[in-house]
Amino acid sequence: MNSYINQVDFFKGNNPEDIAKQYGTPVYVYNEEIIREHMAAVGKVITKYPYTANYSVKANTNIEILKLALDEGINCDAMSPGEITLLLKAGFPAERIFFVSNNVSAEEMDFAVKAGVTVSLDSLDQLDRFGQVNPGGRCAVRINPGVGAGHSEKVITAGKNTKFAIAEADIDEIFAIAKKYDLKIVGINQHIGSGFLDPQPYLDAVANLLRIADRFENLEFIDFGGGYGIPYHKLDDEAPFPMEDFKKKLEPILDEFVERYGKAPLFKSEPGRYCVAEGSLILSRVQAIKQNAGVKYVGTDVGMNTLIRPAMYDSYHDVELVRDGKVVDRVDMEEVNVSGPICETGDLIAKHRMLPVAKTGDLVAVLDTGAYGYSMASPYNSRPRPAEVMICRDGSLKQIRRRETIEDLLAYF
């Protein structure tokens, strides 16, 4: 693939070099109509049997992001009493409010059972505390099924080596705590990993989390996780995680439980990164180029600060150079390092990378940062967050969040 933007007409018609020069660099831009797709499209993962995606918002909570969701019809995931908050500011009703907790204290779930939010307990220590803060009262809980898988080991969050979840054998202990303050357990859980192509596992932790279920009685919902991953080699040809195939091969698994069973609970999902990830770009200026040690570096201003992925996860996304507005046709290609501001080695967003022959002054756009870019970016250095800016499906600019100041950052002093 020559060029993914194009490809996409991510800017529909607006000129990259105008958002720039509008709203400063780096910025992230969200393109409305692809991040809806990707929303739909998990929304249609089961259509056999009653079922809702919930979007994960640790993903991106921008508000407005949160509204597209609510727009598409499909629920959400919390990790905490902001993201709750925040789901509410857009219009979420609590029941379509999921808190996926981990290692949280009774306030916070006050603060959700106040609210009217199902929360999910993922240990025994926390289902005693959530007997003891709302007795008599419903919940969910997070079982390990045994089967992890990610683009990284620090986003496996199932298997051995995970801090998440509680284990097959202490089922029976759940029963016990959930006698001991009359609680309902209307749901079990799980979540294998974040950012996987490859279906087989999830579809493995689907059976076995089924398996599961039929030691747990009148379940109203059974949640099999996200991580759905998505081709950050896009510009190589790799390929999509294959949606169509895998909802062919889960659906008769489901068919078997339900048989099993004698009903048809609600299924759910846990996508995140799938459908916001492509949805977003960063567009950075190149500063300066150097030579160090043969080694060429772009030096632009989008860093770890920016986007932290790359030197938290060693994780890929590729890049493409604009210049005058336009994308930059990928010959004449030499390798080089693409650098940020921050005051660390490691502060960089591609390695030994094949781009064009950048120039300073061009544009250089890093694709596929809808997911874990914003929400996981920092004032590092005290550098302030940059906006974030949305081209709506009829082509229009929306700012959706503003361009952080030195004086928000004083403002906490």
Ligand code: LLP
Contents of the next structure:
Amino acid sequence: MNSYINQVDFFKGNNPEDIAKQYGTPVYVYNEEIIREHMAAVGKVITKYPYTANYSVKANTNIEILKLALDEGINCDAMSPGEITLLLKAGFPAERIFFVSNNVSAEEMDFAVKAGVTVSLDSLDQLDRFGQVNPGGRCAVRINPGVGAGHSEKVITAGKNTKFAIAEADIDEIFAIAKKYDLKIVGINQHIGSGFLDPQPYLDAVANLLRIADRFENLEFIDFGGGYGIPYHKLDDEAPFPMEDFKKKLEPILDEFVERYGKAPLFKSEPGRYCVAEGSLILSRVQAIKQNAGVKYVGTDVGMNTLIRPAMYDSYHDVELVRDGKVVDRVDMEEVNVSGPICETGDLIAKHRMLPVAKTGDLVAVLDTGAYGYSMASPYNSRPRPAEVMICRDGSLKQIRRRETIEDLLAYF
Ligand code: LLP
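Alright, leaving the form predicted on its own aside, put up the form predicted together with this ligand.
Everything in the complex follows now, all chains and molecules, and the chain you saw is the first one.
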């Protein structure tokens, strides 16, 4: 693909140069339509049985994006009282929020219980604490299905090498603790990792979780977690997550379970990245170009403070060059490193990347930044976080978060 921006008409007739001038750079730009399409798609992963997708809001907690999930009729999962609060503020009723907790305090559990949000506990110790906080209450437990997958070891959340979930070997203990505090285990959940494009490990994990589910009586729901990847190498025509094929393979696994369990509980999934990643890019300005030891550096204002994924996981994000409001054709390319303004050698958004020859003043568009982009941004080097702007369905622009200011940073002191 020569240009994702042109292929999907990302800016819907708006001139990216005008957006950069109006809101400053770097700036996160979202496309409402693309996000809605992805949210709608995850809502249809299972159609034969009762099912709801929970958008995993850690990927992007902008309230205007949470409102899109609300409007698309999907539910959400939260990882902290902060995320629960943002969801309530966006208009989600408590029963549409699921708190997938990990190493939380009694106060945080109490916060969720008082808000009316169902909590998932992910260790025996936490289940015991929940029993103390909310005796006689309802909750879910997170089970390790023994299979993990993900784009980096750092984001594989099941299998042997992870802090998450309760092992199958400890299930009798779950029942013992539930009995001690008269807890009702209404659901079980899993999450095997993030950003896989091969659905097979996930299908294996679903089958394992359903085998484990046989041991739980009267489950109201079974949640298979998220993790569906997106094609970050789209300019090289990487294939997307094979959603249709995946759905076809998932159905017989569910059929078999429903038959032996005697009823279909509510099935759930928890996709984050898939919903939002492809619906956003960062516009940044080329500030300086230099050669160091034979390597050309295109120095921009998008650094690891704005997008940590390349520095943290060695993640790949496609980059397009924009000049005078138009994407520069991918011809006459040269190899460059795209760097940011942060005081670290690892502050590289793209390494050894073929790009059309860039000039100071051009815009660089970093693609697929809607998930774990702004939500992981920081004011490192005391650089205020950027603005976020939405290109609405009708093509109008809406600022959905203002740029942070240096005064904002001073406000903490
Ligand atoms: N549910 C649970 C319990 C999770 O831990 C996660 C992600 C999700 C759902 C959503 O997974 P997704 O569908 O987005 O893959 N910061 C990393 C990703 C960390 C994911 C952590 N857990 C990155 O930038 O790639």
